[in-house]
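This document starts with one chain, in the form predicted on its own, laid out as structure tokens.
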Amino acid sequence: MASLTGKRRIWLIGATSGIGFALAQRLLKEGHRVALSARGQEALEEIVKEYDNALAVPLDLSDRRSVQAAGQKIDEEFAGLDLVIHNAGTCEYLDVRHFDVDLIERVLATNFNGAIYTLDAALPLLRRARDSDGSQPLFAAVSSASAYVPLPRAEAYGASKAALSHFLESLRLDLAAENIDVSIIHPGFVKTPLTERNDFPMPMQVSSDFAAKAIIKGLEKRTLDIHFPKRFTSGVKLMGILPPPLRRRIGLTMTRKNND
């Protein structure tokens, strides 16, 4: 089973379902502290009575000042983080013909303002683990294989991820003289409360179990471009990096042909 390495202070945004549940018991049972963020306080509070180890930290990811109070919170009750896996994110799919910016800004906001306000609360916690013991830290955010190339209706969501993904690449060159690692998480379909929502065909989807032990193993290797399942996620990152006329035929097929 893959695992982290030794008992690690880790922060997981976006704990209550899906993938970031299987994290949760995953990390928990392996005996790391873990703090667990989500906006229902309930849907914590009801992992964290099954473990001495877990931390209920709620908040609105939305929101700057709610995500600035979990990290002073967690800051308070760890003294640092060797670990921040943000998971958090939302999906929703434009229909073109009936343009909705309020539709793509939320997405904007969640995927990628959501995870600025993440990094902003948990850098000092990253920093103050290094000083501390000198250990190099490790910031995680779970992107999507859809950042990897333009796909129908994923206007939205797909940019969010990719701006993402582009971002903490950045990040990643700048961090480096800091000892602070940065990983991206680019899974394909993973069977989620999410993805359920999906009215199209989901090739060679995974559980959220296979999902998390995929996650784990990337990160105790540190591996920068965390993707999976690999048949898959391979497939979509050589699409990427087609020609620009090739890759739109290819896309072509993918659209509707009709209203429904």
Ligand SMILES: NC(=O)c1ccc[n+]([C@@H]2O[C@H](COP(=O)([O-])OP(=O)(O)OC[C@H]3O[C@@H](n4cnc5c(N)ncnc54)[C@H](OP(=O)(O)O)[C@@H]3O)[C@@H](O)[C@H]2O)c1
Second form
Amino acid sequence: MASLTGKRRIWLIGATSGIGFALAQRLLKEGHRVALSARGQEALEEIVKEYDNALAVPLDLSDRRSVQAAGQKIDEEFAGLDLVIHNAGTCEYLDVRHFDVDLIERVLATNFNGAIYTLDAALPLLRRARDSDGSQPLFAAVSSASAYVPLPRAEAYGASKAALSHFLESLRLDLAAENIDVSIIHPGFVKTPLTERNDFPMPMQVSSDFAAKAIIKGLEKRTLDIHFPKRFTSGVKLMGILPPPLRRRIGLTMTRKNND
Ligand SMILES: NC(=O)c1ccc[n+]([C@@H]2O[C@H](COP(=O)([O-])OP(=O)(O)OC[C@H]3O[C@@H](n4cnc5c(N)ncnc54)[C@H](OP(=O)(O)O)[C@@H]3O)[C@@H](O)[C@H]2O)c1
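I've shown you the form predicted on its own. Could you give me the structure of the form predicted together with this ligand?
Whole complex next, starting from this chain.
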């Protein structure tokens, strides 16, 4: 495994539920030293109780100082990071009949600004690992297949993930000179507490464990765009490059009728 050979120092943000919980279990069982973050301290402690190689580092992505403090704590314990997986995120759909600026700000703050706070805290630790141990560090973040194409009601969520993917793709170019890699993860539908709330069909939905396996496989290969399940995400990518009138026609078939 290119990035995950040996025992790596990993920071996983959003480790207590869904995809992140499945990732935490796999990485900890493989013996890596993993700093686990989320808001819920109790849920973090529950995981740490079971593994000597786990460190609980609570934080709230809406609070920049708490993310910086988490980075400092990890630096004291791990003296650098080989891999960061920024997985945490939230999803709220917009009902345009009741335009809700607070909702849009909440989603952008967690999914976009939160990832920037993580980067700010993590970059010095990735550089430290590279300089002290010759590690080739990797920063990975979970975006979404919804970043590939605008879909109804996903104005806030889709924009937050498209902004994240765009930012990281630019960053990847600038960090190349520093020998730091960036992977962007674009899942289709995954069965988690986040999607349990959805009241619409979720084609080709996969389990959290399927997602964790696909993500780790992609990270091992240092894949730039990790997306799964391929049959679904390839279709969404294709829709994203269709001419706008055709894309609009397909998108309109997914909108809600007035009383839905
Ligand atoms: N499930 C899907 O179908 C799907 C598809 C595409 C992309 N994704 C993306 O995959 C990622 C994980 O999703 P999931 O479905 O596994 O969600 P989930 O089950 O709701 O888990 C979200 C995780 O993020 C943490 N988190 C949320 N807000 C946070 C905040 N403000 N500060 C710190 N931690 C926070 C949560 O812990 P606390 O609540 O304790 O903070 C939890 O550990 C998200 O970025 C999501 O957008 C999911």
